[in-house]
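Read the single chain below, which is given as structure tokens and is the form predicted on its own.
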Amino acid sequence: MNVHAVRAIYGFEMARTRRTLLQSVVAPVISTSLYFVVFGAAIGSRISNVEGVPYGAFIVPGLVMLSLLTQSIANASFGIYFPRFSGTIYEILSAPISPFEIVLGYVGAAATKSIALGAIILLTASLFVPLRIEHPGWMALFLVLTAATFSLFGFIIGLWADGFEKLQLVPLLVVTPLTFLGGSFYSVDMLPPAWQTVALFNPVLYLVSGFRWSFFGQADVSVGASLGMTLAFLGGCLALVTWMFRTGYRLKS
């Protein structure tokens, strides 16, 4: 493995984050704090608890997942799209570095940023509500797997997009609605039976549910199903990225 090349890509992407701390870290933390004010205070005063968990604490895993998904996609998609836009992608493709090493550098940096942001949001949440984490190992596993999976997904979007507006198309029109409909701020058991069945086809439900289980030991679906769905999505993204590099899709044109 060309460690120096991976380190160069990773270091460049992390340096870009340090130059945009206001946008990359401060803005998501402020948005999360506003969620706590609106949902935790306003709605939480009317919903005392959900499945025995105070509502303010109940929404924490959903808020972390919402930020993790959106930031993973945004970081990875912009990271690979900008070299395509500026034309420097050809320097990377002509360098003695394999597709795996390119993906490792970009996706590794995007996942690192998202995990760090998730940890900061958890610390911010602890200032508003008392938190308990019953399964910290599982929490860390879901955090890393989700960040890596959606960073890969963002990398795919960055290769697919042919304009800056398309970088926001999938996150805004697909990922964010699925996150809100995936039980981020409520339990699926609170829905009518027909909508509970529909919710089971939402992949984000399994991510939020598994992450919530690591906090409170209870979830809408089993932790095995959550882990399986996450790994299946990760495998699908890996397969699609492999195909894109093998065919040169949007890379060599």
Second form
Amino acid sequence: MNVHAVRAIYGFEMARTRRTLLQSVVAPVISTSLYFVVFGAAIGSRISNVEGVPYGAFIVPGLVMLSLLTQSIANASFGIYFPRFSGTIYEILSAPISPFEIVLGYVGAAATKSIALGAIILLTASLFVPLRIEHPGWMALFLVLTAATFSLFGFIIGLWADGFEKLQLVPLLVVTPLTFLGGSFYSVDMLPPAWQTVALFNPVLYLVSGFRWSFFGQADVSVGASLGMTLAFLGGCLALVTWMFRTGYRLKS
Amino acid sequence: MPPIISVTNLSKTYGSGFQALRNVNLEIRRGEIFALLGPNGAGKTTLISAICGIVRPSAGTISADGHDIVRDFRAARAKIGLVPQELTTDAFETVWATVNFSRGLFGRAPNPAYIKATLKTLSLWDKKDSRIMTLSGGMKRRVLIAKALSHEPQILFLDEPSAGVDVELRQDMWRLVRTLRDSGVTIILTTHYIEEAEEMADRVGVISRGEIILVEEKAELMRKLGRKQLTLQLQAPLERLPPALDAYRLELARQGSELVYTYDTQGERTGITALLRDLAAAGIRFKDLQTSQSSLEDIFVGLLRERA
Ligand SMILES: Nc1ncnc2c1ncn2[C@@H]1O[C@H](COP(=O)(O)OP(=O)(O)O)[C@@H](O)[C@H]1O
Ligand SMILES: [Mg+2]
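Requested next: the structure of the form predicted in complex with the partner chain (the form predicted on its own having been shown above).
Whole complex next, starting from this chain.
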């Protein structure tokens, strides 16, 4: 294990975060606060309780997931795409470092940032609504697993993209819709029966549901299913990234 | 002593179907300065990239200091430093950060004293806190050299080190290369500037269209392929040469005021004595004479023409 190299990549990525502190931390906090104003205050005044939880509090786990997903993908995809774009990737490719270590450095940094962001959003949220966390251990587990999984997913997008448009494409066209439709702002029970079935095909639903369960002890699907879905997605991403490195996909000609 | 780099039957065909390397076999000796000489597009960068692990070979094997670059990539790559042809740097990083990053990436524990000394050697020390994007092209090239040296490599690749570089940096660089060689580092540089190979190299390899067409000690190459020319300034210009001198294949230059005789330094006899005697017999008198030796450039052009 080339610990120095992992540390170098991780440190490089974290330094990049520090340089762009405003857009990487302040911006999500502002947008989360806006969600609170719009959904929590405006809509929440009409919907008093969802399954016994005040609406303002009910949307917190979904909001955290929304930011976690989009930020993990954005960070990790940019982190690996940019050296490919600028050409500095030559150094990574010629270094005595294994694919696993490269992933650990980049994805570890992106996940760290997302987790910190999740914590910041939770803190921001607690200023607006009283929060209780029933299963803190599970909450932390879902937070870390989701951040790691979607950072890895972002890393894959960063390897796959051959232009800045493509870098935006997947988050914009796939992830954001899935997150909004994944029960971030409502319980699946609130949907018409037919749509409830459709919603079950949305992988993000399982993440939001599991995460919400760790707060309020209630979920749309079982915690086992949530955990299973997260792990399955993580496994799929790991397999894909392994294949990419083995074939040199878009990294080496 | 076993070669420090050995390339065996290496071929590379890019995804586009273009074959950039054809069955390359090459051995680099420990501690030498090796110049890989070839025109643009010959495959120099591809060859270096294959050795450094940036390009995947289509066939063949490569080892660095006895380590196979695929099976034993960690040991092999830890030995190698690469200064790429393109000025690819992180714009927002400081010089200090980027050079220390490289050292870590190559698996070495931090050593600020060594990095400081390297930056000083490259006249970069007072720029250490500058962001790279604020530096000139020449300074960026120095940063790339510092990055390549950051992990104290045993083998250093310089891909077109003089491209777009001012005289001062070129001289600094050549001085540095010699110092490194004296400390035991093996240096492989690619260039299409012949003077660079001529000035720096112990051995020269010529690559053209993906094939190594010649590898030779520079001195040997000069001797073997070097031709000399004897130029005679005539007292009176000649219209044409007398047929008696046909055997010498002389050329008339400068409106017949100069005679040029080309001879092989390798030959048993140069034929100069006979030529001078026959010139006197033909009544051709000269007022001055010079000899000149062909440069690597002449040799190189000759070689490529031969194969075309
Ligand atoms: N990624 C690539 N895909 C296809 N062809 C390439 C690629 N990289 C280089 N080539 C081609 O391979 C040949 C050798 O290129 P290169 O090794 O860069 O030559 P040199 O460094 O000697 O100028 C050139 O004709 C170039 O166009
Ligand atoms: Mg080149």
